[in-house]
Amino acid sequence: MKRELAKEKARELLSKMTTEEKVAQMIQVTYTDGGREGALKWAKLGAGSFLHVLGDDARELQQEAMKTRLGIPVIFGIDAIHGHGLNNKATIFPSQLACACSWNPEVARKMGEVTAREVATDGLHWTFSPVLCIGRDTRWGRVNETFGEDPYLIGELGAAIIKGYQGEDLSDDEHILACAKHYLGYGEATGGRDAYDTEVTERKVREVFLPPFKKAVDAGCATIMTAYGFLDGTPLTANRRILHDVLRDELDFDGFVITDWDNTRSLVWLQHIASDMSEASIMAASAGNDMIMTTKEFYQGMLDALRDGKVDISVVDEAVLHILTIKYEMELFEKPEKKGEPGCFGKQEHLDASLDAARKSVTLLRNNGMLPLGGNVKKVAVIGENADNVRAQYGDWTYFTHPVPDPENTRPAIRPYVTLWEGVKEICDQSGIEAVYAKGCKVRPIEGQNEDADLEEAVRAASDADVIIYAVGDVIPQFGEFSDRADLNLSGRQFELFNKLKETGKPICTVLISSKPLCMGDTAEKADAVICGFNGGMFAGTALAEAIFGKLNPSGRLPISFPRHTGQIPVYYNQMPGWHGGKYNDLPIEPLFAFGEGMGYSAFAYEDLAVDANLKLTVTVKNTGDQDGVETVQIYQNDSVSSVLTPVKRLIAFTQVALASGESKVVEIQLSNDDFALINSKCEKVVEPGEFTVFAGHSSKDEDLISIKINL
């Protein structure tokens, strides 16, 4: 309801604007463009929404807006990925692929609550969160930002970010606009090559892509981002089928579009398709756009275009109607700036959500014994650079990276934070323990410059010690945007300083602080233990030592794949059945670790699975191990003959059940019809009768599972 009389107040504002008035309010400028000046000049002019602008710049920038003849205010957006992370004195949370480590929609909703109040307390509006592309490529350069590699499970965690950021009320001054990105298949470029071409069918597109945009509208989503590469030949930010009659009219969704940046520009000088600004302008507005991020020469293309009878001014009117019915809906002609919660950066609560969930987003993935630690060991060498490097832990969108990179390190890191190092240091000095540090090599060596390296060092540290926690990773150089990788394997000599470390004899727990999944080789299988931490954010250090010495029961789950070797890719769980030999001849077929895979010091047994006539699963679940601990139920299915190919298991279902030593639960869970459809070869979505199989059990691999029949 709240919706139409926006939209209704947004009718009779748009009636009374000029054709310069409402092309300038599709326009969104960047403060890192032209600075200052610049920005006011554009204020004045009309435009609708500003970017990485923060604090006073951003209120005299509203200023100037509200001084304009109808006086509408601008929207402040923000790249607030995994906390208000251009803020230095913001609540950095674990990146979104640690994030869905827990399996946990709560704590991807408390971190956009978190995050909200924090931009909100800025001042600002609207945040480029989240991403609902699919990890599948690790090459790709954006793995961090992504929920992983399983459709359901980003659409789960996509749409508890977003309740989190946008709350009951878009005009509640604590709650942000969410912005679903990057609207379409972005994630699946050919050759893991970020923006580049996506060779995708459109009944794949809806088959894999398109469910956590569903997820995303459903769960009233206020604006949608179009991705950066193109479908059959046609760039997202002009394709009109997917921006417009699917987005619009199939998924009815009601907010508005946002291009990805420069996105109209490069229809001219990146894809080609434009023969200049006039042209692509027509070509991004009449396909869907509705605001146009930091191509600025839109402005006069578009009124070029009107100009000369090109384009009729119902595309830009439906746009701006858009624009003006979110702003009124958020009551910013009232309240024009978010207020948040005054002092709020650094509060306890907030930091105890990203404690929270860098402890549920821990993911000990192989343990021959080793861990926990216990009362016998008296000397621990921690080693590596990455074990106290909070760059490395922090990851990508922070001050240290955006608006502008830092790629020397030179900004200071703000405390509160605790790297591995610390983390472990801070409890062995409070049980009496020794610990040593040792960097021992780069992660990555900068070329044409010696290494600072000493493996002989790390050696001498870890050989007096009882156990050795060795640290290994990715650098903020090796991932992010225009940062893909062809070869996965550990940069520099990180390999080799594993080996020197092996041959100490010592027990070594490998713990992987990294941007994404990475081809570990024997840093993994020959390790003793192997914990994975991706990008944790400020408190990761103590999360990781808390489960290394048994003061937290490791709960995470993998969230993606991890392949053996680059050429293996890919490698995610739910391929198509088929392959010839079903693997390489040089590589075994498992991945190195697997989707859902995950465990703790806790084991969990399943058994009496069934599934009624009408869908509601149960099974039973038994803590088997001698420590309570979290079991996370995964639910997967496959359709036995089909129509069309379907992958060999697909997830429908997930729960989190808490078990005490020796307790068994009956878990239950409603299934849906939905749960067992496809989408046919006419892209049509459709349940089709006959056989399928269930699963249900600890991770994705077939021994983790257990399985029946069932009849639709």
Second form
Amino acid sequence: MKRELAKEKARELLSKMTTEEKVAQMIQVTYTDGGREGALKWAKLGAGSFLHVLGDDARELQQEAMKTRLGIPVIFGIDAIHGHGLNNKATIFPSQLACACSWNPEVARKMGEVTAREVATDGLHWTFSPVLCIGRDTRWGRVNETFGEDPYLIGELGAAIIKGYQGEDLSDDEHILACAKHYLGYGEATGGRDAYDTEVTERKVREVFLPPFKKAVDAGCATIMTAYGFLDGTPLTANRRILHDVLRDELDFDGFVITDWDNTRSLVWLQHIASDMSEASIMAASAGNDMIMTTKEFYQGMLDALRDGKVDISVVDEAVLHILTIKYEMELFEKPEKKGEPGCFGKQEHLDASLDAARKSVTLLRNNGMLPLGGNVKKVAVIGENADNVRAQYGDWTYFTHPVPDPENTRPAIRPYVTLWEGVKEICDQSGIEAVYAKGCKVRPIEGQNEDADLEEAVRAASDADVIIYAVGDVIPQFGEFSDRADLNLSGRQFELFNKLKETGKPICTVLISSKPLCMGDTAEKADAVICGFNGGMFAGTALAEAIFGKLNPSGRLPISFPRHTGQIPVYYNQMPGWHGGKYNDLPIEPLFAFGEGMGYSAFAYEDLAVDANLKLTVTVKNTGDQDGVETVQIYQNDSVSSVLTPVKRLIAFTQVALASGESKVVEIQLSNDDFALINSKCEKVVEPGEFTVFAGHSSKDEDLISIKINL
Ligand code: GLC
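Please move on to the form predicted in complex with ligand GLC, as the form predicted alone is already shown.
Entire complex below, previous chain first.
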């Protein structure tokens, strides 16, 4: 159904609703704290939505909702953020950060499409995804949920996955609503502290944090989720300027806005800007939040405020109109139990999509010639807990971690999945190579547990092999919400184990299986090869092993910079000029690994960069290696003189090109004036005439780029 017709129907229904029915429609109830009885009570009351309920439980609630006076169907939301991971039958993809290593919008779109099908087949309608936060302070626990540190790359991948989730028509049974989150600036909290203060100006908001959300709105994203934090002292949940004036009047957003978890109540007990629930309810609704996540006290709080004449019913009417319009557009009234293809969980096409995403995300960061492993290798030792730890490989927001935490890891891992050890073992078995595994130390040591014997066993296994594959990283309790880190060094005895393995004199390939960049120190600097896998999903082991043995030519590129030391943060590539000395006096100037960095078994050369008067860019890219490969051509710009400081370079375009060994291609990219715009001191988006430098190349590193000057 088209939006205008849906809005008309919504207006008509709204006119028949009582005040109680309207306020109830704004409430989203969680199944995890009220359980079945509590949820049924709210369904009878006419709650507009439920979250974290699956399958038959959802169907029961919908049937209850359909019995209410006006029979308004509920909408079910869930955190399906790299697959419908809260359901243990579903396909689990690489995390957003791992997926972003592919620099491939089609990979993101496909991840969204498959996730939508599996969420829909569960009778659910809406995912709280994508995260469009900017992961620039990697102490933050939720960097794994981002598409990395760059607004342009985040916006491109975010728009793609939204298209995958929503398709072309919200009413079809195989697609679901997307939810761009967390609006706005949530990842930039001071100190990397989750949900803390984001001390940025409105100009910075418009320059850095708003662009990905504009792309999401332009991609038709149906819902937006408000961020926990606050901008310059005003919580987003209470920030009408950002939530209404910017989002609706400037970006032309026409869907509905939901708060984050219990954010309305936080205004009272945590952020202390409301004295009671009635005041908080008025604030949240008046700021432009249409749906209230899990704060059930909003119901009575808003009714009290309306009764006491403290707020006009028009505030509620506007919110309910936004919600009902989307419900009509999805044809939820006609198909309250709409669901996708029965039993499509984990069908082969879906599993293939997860493996394809994993293959395109593998990022080779260092290789002194050790890889790909060749015929002279007779025995491989795979070492490290994370080489055989599917929980670490999956990362956050799967059935291991949600909807309720499981600190004792009681939930069984459901096949299919392939760990790094299993992937290596499979190739070795096929190739007549012996393979052995030893855990060595735990990533996160258990208090008082002596691991000496485990380390000795790992060193013995390594000493007896020709090469070592050593997995390092982090584990579930070390990341996620409420789980920021002050020290990003590899935890436990991971460094010590590396040094012992190094003493064996065998070549070592370090594989990072982690939620985000960690300070890898010698495990990167002194390894013969380094591969980044992050949380690579179900088949990360297959993809990593294929890269190690040369069955896959890695094409991943980093979407985020790696600090050498936690104190080096913020280390993102698009820094401002002006730092006296430009570096800490106790660290090298560069990050450990740079944004856009990644290599394969090919090599690529760039020449003849040109930009014509219509801003059409051409550059010749040649595969100078002896293997066919895929190159991600990255285009950056720098504004030579600008009225406000602008970054030393900023990504404005990228594309991928497949090149056979020895092949050259002229790559064409159409740039636009917008790529050279800045936000001036009056918060206006302008292109200031003058000289710009345009860069093209293999990564954000100066040595990987060629450049020309242009004048606009
Ligand atoms: C959480 C997260 C948000 C998630 C929501 C529902 O607190 O901040 O990203 O979608 O609650 O689970």
